[in-house]
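Encoded as structure tokens, the following chain is the form predicted alone, with no partner shown.
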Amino acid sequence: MKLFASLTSPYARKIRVILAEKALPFELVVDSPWEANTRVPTVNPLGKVPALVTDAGDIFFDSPVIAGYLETLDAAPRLLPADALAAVRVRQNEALADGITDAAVAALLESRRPDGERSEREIARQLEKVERALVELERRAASRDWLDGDRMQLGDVAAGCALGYLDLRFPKLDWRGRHPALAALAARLFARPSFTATVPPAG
């Protein structure tokens, strides 16, 4: 398998963590869709990472789809429950965590617009989404080790990648001070080799 990914993409990090947890071999193709010579549009017409090319030549994008595909390979550990409704609940956690990332990315891109084009109101609106979602994740993480069930699942992986992205792009946000259950969850996740091996470079 080949994974097209940017080293700072939290969506790509989610897939890299899953691949590491499942010990699935793959070739990492580091490619940023923002570069002029990017090859990403050849594997994803939306021009986004991650994109996975299987050994059979199938191409999957974006991260929730790739995560779903990797579950079909029957490689341990399973990150989705076998029960269909339970799996939907875990994917809801994934969607909530990915929504934090979506809003954080939107806020970052808006903050990088030139003076006169940048909207502080839009940045604030996106960061309000982040905070509302953090409050909900905190509620789900309270008084338990994992967001759902007694082991790490896909929603936890997505949450860890979202929180790591906040550390990278919004280090002054102090989400740990306001959300102690999430801080404890992040500490458990960030200690795993799959997370320590995929820490994004600064910048």
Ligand SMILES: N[C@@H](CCC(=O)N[C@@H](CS)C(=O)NCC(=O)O)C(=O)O
The other form holds:
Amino acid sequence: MKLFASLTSPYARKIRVILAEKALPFELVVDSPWEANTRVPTVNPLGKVPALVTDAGDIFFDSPVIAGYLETLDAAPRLLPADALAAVRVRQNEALADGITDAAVAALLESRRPDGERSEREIARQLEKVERALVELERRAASRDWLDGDRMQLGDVAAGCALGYLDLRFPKLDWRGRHPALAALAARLFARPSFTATVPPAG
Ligand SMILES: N[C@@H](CCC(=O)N[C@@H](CS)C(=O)NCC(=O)O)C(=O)O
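Show the other one: the form predicted in complex with the ligand, since we just had the form predicted alone.
Zooming out: every chain and molecule, the one shown earlier first.
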């Protein structure tokens, strides 16, 4: 299978971490959807990464859908529980973490708009979402090693990618200072080969 990804995309990183954890072979097609000559729209009409092309020719996006597909391949470790309701709870943590990324991306894009078009109020509004969601994720991470159960699952992977993205784009945010359980969770995740192999390049 082929994964269309940019090296800085936190959503693509989530999928690359999952592929590494499950030791699933794949071809990485590095393609930034922001470039004029991008091929991403040929696989994803929304023009976003990640997008996955399976060996059977199916195309899957966005990252939660790809994560769901990879789970069907039955490759260990399982990152979603077999029980349907327990799986929804894990996916809720994934959505919370992805939502942190969504708001951080929105704040970054707003901050890059030219003088006169940029809204500091909108940046602040998005960063308030980030902080509220961090508070909730911290509550869910407190007094335990992983967000769900006694092993790393999809919510943890998504949380690690969201927190890594904050480190990349908002290094002065000091989320570790305010959220010690998330700091411990991130340290646990960032030590794994799947995370060290997918650290985003600066820029
Ligand atoms: N919800 C999507 C978000 C994907 C996304 O926004 N990817 C960004 C890269 S970080 C992108 O491709 N943006 C290009 C664009 O918005 O045109 C997912 O989880 O895959």
